[in-house]
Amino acid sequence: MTPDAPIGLFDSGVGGLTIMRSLMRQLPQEKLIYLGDTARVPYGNKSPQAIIRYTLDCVNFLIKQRIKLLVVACFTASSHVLYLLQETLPIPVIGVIQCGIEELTRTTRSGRVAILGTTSTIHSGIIQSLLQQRSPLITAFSIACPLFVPFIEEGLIEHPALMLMARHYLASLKTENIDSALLACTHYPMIRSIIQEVLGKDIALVEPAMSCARSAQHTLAQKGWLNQQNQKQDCLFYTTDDTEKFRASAHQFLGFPIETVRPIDL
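Structural coordinates of the indicated chain alone, per the form predicted alone:
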């Protein structure tokens, strides 16, 4: 493995670009390859067997690009396949779940927290189990929010129905005295303001992006694989569906336009 090899990351759609944005800031000299499996988004309402198959398709594509580090920038995929990837791949694998848990345990003061995620992520129980192992005294309230991702992927983040959905999904948390909520889907930061308004300004909203970026930097430094070349950052974007739609969504997530999105068939 050479230090100038790229970092690869993937998500079911464009949500993982919130992780990529932090990687770009933390590791400005690294080459990055992003794959959004938009043809099969959302993963969150699929069966575990389908999620595993989709994930392995994405991983196999990125491995063929000779990446030096894999970031699973999807909570749903991480919930079902992360440990398999970490045990079998010849390169380091970072998942958003561990990074999210680290941030959540650092943030909470009362030990009463919420986990907001897709149906599959919540029902897998992985985050709840790992959180309990890490901090047995924390009480977590898990909420599935299945319609958030389709609205975000369609660019409907200002649609009034999103506020109605958020109030519906999060109503039960009003009486649980939580002080923090983990956004356990990389799409959810795009509707952070809506979630904040519903939960209240005193509730800390936790996302894993910067923790993932720091973990990637630490892992590459340990391996001696940090790219030391002083060069313009090189980023490649791939999608399994409409490239123009991906470009428009990516502009929202990254805060700047991207020139080229390459279509692939997994």
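For the form predicted together with another copy of the chain instead of the form predicted alone, what are the coordinates?
Next comes a single chain, given without company.
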């Protein structure tokens, strides 16, 4: 493996771009390849079998691009396939769930936390079980919020109906005395302010982006695979559906416009 090989990331759609943004900041000298499987988004309400099939399609595509490190920038995929990938791929694999758990345990003081995610992520129970293994004294309340992603994908991130849904999903947490909540879906940072308003300003909202970027840097450094070039590298974006819609969402998620998006068929 050569240090100038790219890092590959994928997500079911555009949510993983919140992870991409952190990697671009932390590792500007690395080539990054992002794949958004927008033709089959959302993964979060599909069965584990479908999620595994789709994830392997994405991973095979990225492996063919000769990546040196894989970042599974989707909690749903990460919940179902991370260990399989870590055991079978010849390159290191970083998943948002482990980075998210890392951040969450670092943040909580009281040990009472919430995990917010898609139906499939929450029902898999993986985050809850990993958290338990790592910190047996933590009490976690898990809540599936299936309509958050459709609202965010439609750009309705400040609509009163979204606020009603946030209250609907999160109401039960008000009496649980949590001090932190893991945003266990890479879309959710886009509606951070709404979640904060419903949970209250004292609750720490935890996301995995910075931890993922640090973990990628650490992993590459250990292997001696950090790109030694001093100049900022290009990023490549691939999508399985409409490139224009992807470009528009990417602008919103990254905070700056991207030039080329390439369509692929998995």
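Everything numeric here is computed off the predicted structure, so don't read it as measured data. Residues that one form lacks are left out of the comparison. Numbering follows the first chain given and starts at 1. Between two forms, the rigid core is defined as the largest C-alpha subset superposing within 1.5 Å.
> As a test: superpose on the rigid core, then list the runs of at least 3 residues whose Cα atoms all move 2 angstroms or more between the two forms.
After superposition, only residues 158-160 shift as a run.
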